[in-house]
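Okay, so here's just one chain, in structure tokens, the form predicted on its own.
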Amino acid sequence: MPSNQSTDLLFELSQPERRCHLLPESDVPVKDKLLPAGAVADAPPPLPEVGEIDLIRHFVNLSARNMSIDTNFYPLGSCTMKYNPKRHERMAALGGMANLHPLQSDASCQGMLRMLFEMQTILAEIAGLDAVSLQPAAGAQGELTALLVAAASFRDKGEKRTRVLIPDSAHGTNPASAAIAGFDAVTVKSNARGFVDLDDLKAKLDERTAVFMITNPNTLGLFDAQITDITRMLHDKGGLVYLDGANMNAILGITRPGDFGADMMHYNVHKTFTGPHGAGGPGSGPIAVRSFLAPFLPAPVVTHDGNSYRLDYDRPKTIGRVRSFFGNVGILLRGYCYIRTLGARGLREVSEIAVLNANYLLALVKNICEVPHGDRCMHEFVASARTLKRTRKISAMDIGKRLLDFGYHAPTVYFPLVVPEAIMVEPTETESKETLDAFARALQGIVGEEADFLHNAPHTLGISRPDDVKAAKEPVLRWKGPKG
């Protein structure tokens, strides 16, 4: 459980003289000012003056405080946020790839080169595709950059296809990376079951569309048997089939989205296989496509001619790079040793165990909250709090805050916005049946407490809840000394 204790700031802590270390003055002498007097500050900056051992503590509470995977579990659907194997971590800072410089030459580097050719071998074979782009940086990064890929390509034919279709049901970042792609980003609505409205779809479907984005499974944790017909009336209009991949999850080595009709799509390696998630990075989104399209990857890849690898940055038709140097590398080498340590049996086996684990959480919390679509889900399910809402006025929020009191993270709520009152729940494959029967049976004691009880949990945290708008538009992020 995350620590209740108050933690003071370093600023409230700060004695004056207080030091970690004391440094001797420099005994080198210097002939010439090394800075110009302009760059030079005229007194130290007011920075907090401790201990160490008042900064150690300070440092070691603050981390107390936090939930994380390896402290507590996390139930956070769409995310997947599972358990990251520690024998990774540790590979990835080994010295002789953890201390590689991106401006070394090719040939000082072969080792980290083989392994980032490897990693897109093995990434495009799991996606049933022809080639891979390593660079971007996240799951979003490889929406845009393949979109733009895909803007090249119709460019490179002289044709002008302006929108792009996606499902109501689809993750936020898909409009938006359409729109920065260039595109008009035209809704089509899903059906009562969950799946792409077909009849929809093919009224919006003409010879402006460049691409249909579709998620499968989808956020509903559904997959879409509909998914080859969707591709064929794609393909008929001359259009592609962009998969968003962040639930691979639930299908690897079960199924290729290349084999379904994919055209281009991404990777989380941080969801997928292993990789610090959240907080913003680091992260890692892969983009593979069909051969047709490879031309237009981001520049360079790494290629082999039988002796040695190298980057290649001979590629005429490319959209030139999206990050810098060659991407996320720690996180794409902590990917490739999850792959090599799992080998194709053992990816299977992850999906397996996550839609086992997902079905048997599915099975215990529908007897608790509704769940709208099905007594069957891929890796993840979306449940609804709306009948208890409108019954006894315990919201989707009420719930999540409240399982913090118990030592869970709250599930997603209020996505897919295509249910009311979402929670949506994903354990993932490294979670144990004791873990999924606890969880079930604090959500059960929740739903029978007292509504107004609810509305104010978290009850044993440091704060229970804040206003969220005004913590939005009124952003504390300087602290100020008391004044005089």
Contents of the next structure:
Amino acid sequence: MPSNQSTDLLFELSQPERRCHLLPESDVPVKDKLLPAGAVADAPPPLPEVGEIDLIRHFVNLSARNMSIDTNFYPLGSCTMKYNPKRHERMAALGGMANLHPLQSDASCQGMLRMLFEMQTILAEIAGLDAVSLQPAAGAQGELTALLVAAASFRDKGEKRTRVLIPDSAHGTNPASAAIAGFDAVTVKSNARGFVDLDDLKAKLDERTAVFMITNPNTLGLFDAQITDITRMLHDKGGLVYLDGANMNAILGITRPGDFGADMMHYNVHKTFTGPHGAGGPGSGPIAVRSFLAPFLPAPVVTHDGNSYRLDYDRPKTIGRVRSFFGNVGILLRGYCYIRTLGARGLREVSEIAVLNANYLLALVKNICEVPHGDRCMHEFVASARTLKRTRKISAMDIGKRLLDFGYHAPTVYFPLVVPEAIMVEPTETESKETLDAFARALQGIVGEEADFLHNAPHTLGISRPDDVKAAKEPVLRWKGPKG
Amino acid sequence: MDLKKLRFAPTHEWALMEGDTCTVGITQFAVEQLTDVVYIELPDVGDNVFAGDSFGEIESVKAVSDLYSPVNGEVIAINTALVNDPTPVSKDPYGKGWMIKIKAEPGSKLDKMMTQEQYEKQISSGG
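Having seen the form predicted on its own, the form predicted in complex with the partner chain:
Every component of the complex follows; first up is the chain already shown.
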């Protein structure tokens, strides 16, 4: 049954005087001239006027078009779209958590502060590092915050370091964060096996280097076993190593960034520790650092004196605030529930099964589509449609779009940039063998289809191929009145 | 355009040296890899550029990539048409899609760059 009733814009559904609600007359005396004349509109704004049933159909039917982890398998590489337990939603909705005001006194929200303090401690332990800031709102802000902390530390020591080195397989946020933090981003090549090219790193590494940012496991889903050599090289030159924690789902409880030499890292709590994410938010990107960097962390941090918890603002070397109040507390709370539910053994099992699932799917997919970087992977792998493109004009984009017809969210395509026609698949630990088998069967079917048919996929959805170029060049960001 | 006259960089720029004027664009292969090009950012006339350093950026629906200069020199012309509409880069990368002209430093040579034959060998062996 098509569920497209009332899915036009609310402005288009609008009929004069139609209402959802009748509001009582104001019982507050209307006072003239509360606002300066220039600030008062001549006429009320043309808001849409709709009945409640139209409003409800509008949003319910639009929501039914959405694809989410609750409706479909979502193997979007690099994004860790694991199932978000509904129990966390109940915990996050508890009045003692959900109804707090951020300006309440410390004494009146000890439960929340205890949760945040324990989260700081837990994240430090999983990282193998010493101190944590929960403030950054998502991973990229965590990167930026950590780089600002590194810059403050070098400044404090009187060292002038201007460069951040970043492998060519990195997330695009890494060079962006480096640039915004005021560094020059310098690219380090990958070798043929997809790891950091140590010769290239050596050539580019000198006393100007502040930080080397590395994702490990990297974006090809491979653990770079040279990591201890890399961290030693950096430390020998006085530089720091930043670990992009996007791929923590592969190594929880198995190894710790601090143990392999990283000095700073961020988490994506919404990914690794379940926050309902995708479609823009919300995230949570805490950072963990070694003790010598701790004085520079954003203030406040939560402290505990043995009796009570409080927000400590008295941090003379802090880089300042990076986010209003205490970060995205709702996501931190969900992550806390997840970590406490699973415990240390359970978290390790998360990574073991995430890696097992990815390797199982890799074994199926490599018979369908080439996987350039090896027979084994960590929690995700990168296939390539390069040969299909060359021989039959079938691109990664065509395959991703056609998967939508089969009820699968497309994998990440065209990333990382070091693999042509990349198809990046991350199944996560929460998917069953049956789901992975069915996905591989769908993929097998798709690569057997006619190229022309695939170029026009998806064929079964309300929207087929939006004009990406026009959307990027001439975005329509607001309603501009009736057409014509 | 006779591709035999051009020289190619591993980063997929082409260069044509005529006297001391070096014209630069990106290759057909680069255009295919980028797919739909959205924006191009070019330097200003009079800017200095340096061999191996970025002189601008090209953004497609897939990625933003740096454009690298093959020589040291001064920018003497840019293809202003591309800034409003980058389509010529995709349609005619070796002709109307040229990007900048550089007055190369005396003695500049392109002999470290690849010939068409060498470049084609590079892209068929993995880009």
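On a predicted model such as this, the values are computed, not experimentally measured, just so you know. Superpose the two forms; the largest set of C-alphas matching within 1.5 Å is the rigid core. Positions refer to the first chain, counted from 1.
| query | Any CA movement of 2 Å or more for P44 between these two forms, core superposed? | reply | After core superposition, the C-alpha of P44 moves 2 Å or more between these two forms.
| said: Relative to the superposed rigid core, does V469 relocate between these two forms - that is, does its Cα move 2 Å or more? | reply: No, shifts by less than 2 Å.
| query | Does S14 move its CA by 2 angstroms or more between these two forms when the core is aligned? | reply | Yes, shifts by 2 Å or more.
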